[in-house]
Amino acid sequence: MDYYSLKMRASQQIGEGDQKREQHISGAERIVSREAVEAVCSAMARRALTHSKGDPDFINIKIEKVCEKDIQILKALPVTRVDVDSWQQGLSKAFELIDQAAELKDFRKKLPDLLRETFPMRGAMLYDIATGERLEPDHNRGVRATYMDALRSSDVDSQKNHFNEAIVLATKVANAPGMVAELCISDDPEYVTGYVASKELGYVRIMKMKEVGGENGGRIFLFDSRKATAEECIEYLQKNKVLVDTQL
């Protein structure tokens, strides 16, 4: 059976003159059967056009054939839910978990500044815990995990399901060569939940990590160059095709 990779990206131009820049509005990633392509593309377009961050100036939907033999099946990370009273408490819990995963003394102190650096980026920061260096080829764009979906998924709803999409992405990222952990906060204004994920921690869903209405969100991939090369990690994140079994 052949599948199709569908990718949607929507953006708008903000600012004037030399200050003009592209602002990300919405994105989506699916791997579906031939029969579902038309319906899913339509749902992706609706999602881009109805996003709370505004009207896009540009919508791109890319369709690419994928052979079944090239797809890796992964078991979804186990999920833990953490309830907190405030976004400050949620961030503190996330930093604590990342500090434990990185196994570096006082690394937690660096995390707020690193996270702020990701706010304007389209993708994730790839941070090497062995050297303290950022390894994204383009620091403005960052690194994006692509070619992934849930196994047996038939959802064509135009509304984003943050949790379902996050568990798929987090599972793929956790299996990348040299990956230590991931920290994520959504940039959707109405969605305040974030997560920390790794093979050891599983998917730790922290229910409040920012204020309602806040558009600042970011993603950090913590990587260890003593375990793999950055090229191997980025190749896996950006090119390996993955379906995640969320029903195991």
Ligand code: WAQ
The other form holds:
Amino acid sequence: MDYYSLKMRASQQIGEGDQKREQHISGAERIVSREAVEAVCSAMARRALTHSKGDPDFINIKIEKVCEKDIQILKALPVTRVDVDSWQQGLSKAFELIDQAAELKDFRKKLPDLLRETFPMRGAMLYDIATGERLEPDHNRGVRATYMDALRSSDVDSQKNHFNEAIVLATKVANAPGMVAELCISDDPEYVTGYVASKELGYVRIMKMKEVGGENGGRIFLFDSRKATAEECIEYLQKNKVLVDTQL
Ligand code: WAQ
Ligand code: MG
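Swap state to the form predicted in complex with pimeloyl-AMP (WAQ) from the form predicted on its own:
Every component of the complex follows; first up is the chain already shown.
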């Protein structure tokens, strides 16, 4: 069977003169059957054009054929859920889980600053817990995990399903060489649920991690350079084709 990868990114120019920059609005990645390509493509355009972060003036949709033999099937991370009373409590719970996964004492004290740095980024921060260095080739952009989708999903969602997309991304990321854990908060103003994920922890949904209406979200991929090279990890995130089985 023929598969096709579709990638969408949408942005808006903001600011004047020297301050002019591209603000990321929306991005999405899918791997679907040939029959679904047209419908998924138009759903992506609609999604970009109706995003709550703003009206994009640039939308890029890229379509590529993918060989079935190049696709790796991964079992979805097991999902658990943590209910919290406030977003402050949610963040604190997330930081606690990260400390546990990274096996670093008091690492959580660094996390609020790291998180702040991710707010304007289109991709994720790749942070080396062995050296404290950021490893993305382009710090403004970050690294993006691409070429992934749910297995047996040729459905066309014009409405974003945050959880379905996140479990796919988190499963791919957790399987990358040297990956220790991921922390994620959506930058979509109305979406306050976030997660911490790793192979050991699974996918831990934390029901509140920011204020409703807040646009400050981002992703941190915590990586350990004692376990793999940054090149291997980035290559996996950006190039390997993955379908995630969410029904196992
Ligand atoms: N690769 C790397 N980073 C990404 C990617 C990607 N493919 N897609 C998004 N990001 C970064 C980017 O900086 C975004 O601004 C940020 O993550 C948030 O992305 O269980 O919707 O797509 O209900 O807004 C979590 C679901 C939803 C929790 C997360 O993130 C649950 C979400 P968004
Ligand atoms: Mg978003």
